[in-house]
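Single chain ahead, by itself, as structure tokens, in the form predicted on its own.
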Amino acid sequence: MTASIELQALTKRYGARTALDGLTLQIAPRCFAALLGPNGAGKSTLFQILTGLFAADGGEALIAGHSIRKQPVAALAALGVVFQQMSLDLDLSVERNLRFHAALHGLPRAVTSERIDQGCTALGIAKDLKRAVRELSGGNRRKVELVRALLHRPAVLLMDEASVGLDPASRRDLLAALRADVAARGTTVLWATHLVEEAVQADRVLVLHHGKLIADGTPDDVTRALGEPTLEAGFIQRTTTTKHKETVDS
């Protein structure tokens, strides 16, 4: 089975600083993976490479078997993204934001209407379709971005610190919606976060520190590998008291 995300010795440097240090991993289809790391771990750099915004200095990144460097059109067509910073047009209605995105992907109008209705109904925002985005709460804006990211039915969904600024109820709803999509369509989700309480709900936890993968496995496996009673304690201990340690495979 082709990995949904594959990294092969991926490296990125900014001058003398190495942001990603030979990162190698595979994420299988239908996996909800949490990329857990403190600020400066390399999470945003990885997402910028996966979305084609930055070029790697070495190695390879593949989305659904397509190289970001050699086959960017095919790779990006298989990708949906919710960035940390909101990227909706505040003055357009929810529906117009969604239709514009669908048009960029060449979706027929009938298919677009069906998917907008399905997505907004599932997330409880169908009543807001005609409202300007600026009138919505932060949680509902995030829901609109999630609907938008899934309109073209991507194989892989990247969530870059997507819960920042959300209240606990909105964060819970967002995670539940992603879980439902993984179950229904087999989407692979890579959720970048520095919040341990989000990571413990994932199928797989990837702990990134100074551009290196220092732990990889289920939440329970990673907790044991980090050597502390809880995932939070292990994460804090390993990312605040050391710079580099050997990768721990669970």
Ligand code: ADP
Second form
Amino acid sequence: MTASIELQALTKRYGARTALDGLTLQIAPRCFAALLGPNGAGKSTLFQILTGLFAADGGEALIAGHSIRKQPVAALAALGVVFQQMSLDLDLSVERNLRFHAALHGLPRAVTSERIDQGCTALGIAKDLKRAVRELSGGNRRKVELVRALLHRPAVLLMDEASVGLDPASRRDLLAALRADVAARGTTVLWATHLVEEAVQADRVLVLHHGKLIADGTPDDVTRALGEPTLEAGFIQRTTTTKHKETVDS
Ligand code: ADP
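In place of the form predicted on its own, output the structure of the form predicted in complex with the ligand.
The next block holds the full complex; its first chain is the one shown before.
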């Protein structure tokens, strides 16, 4: 079976700093994976490579079997993204924002209308379709971005710290909506976060630190591998004391 996301020895450097250090992994279809890492771990760098914004210095990244470097059009067509920074036009209505994105992907009008209706209804924002995005709360803006990211029915959805700034109820709704989509359509989700409470809800947790995977598995597996009673304790312990341990080990 083709992996939804495959990284082969992916490396990215900024001068002397290695942001991604030979990252190798595969994420299977229908998986809801959390990419958990502290600030500076390399999460944004990975997303920038996966979305084609930056090129890697070495290795390969494939989306649904398509190399981002060699087959960028096919790879990007299989990708939906919700960026950390809001990227809607505030002065346009929710519907205009969504229709614009659908047109970029070449979706027919009737299909667009049906998907906008379905997505906004599922997320409880159908009543806001004619309102300017500027009038919406932060939580509802994020929901519009999620509907938008799924309009072209991507195989893979990247969420880059997508819940930052949302209140707990909005965060919960967003996660629930994603879960529903994974279940209904088999979308693969890679959810970057520095919040352990979000990662524990994933099927698989990938712990990134200094551009390397230091643990990978179900939340329970990762908790055991990190050797502390809870995932949070293990995460804090390993990502705040590794430098000291490396010094001691070497
Ligand atoms: P995260 O998203 O997990 O916080 P980043 O991918 O932003 O991590 O950063 C990984 C490492 O790369 C950090 O050490 C960061 O300082 C460095 N870095 C990221 N972007 C740049 C850049 N444009 N120029 C130089 N260094 C960068």
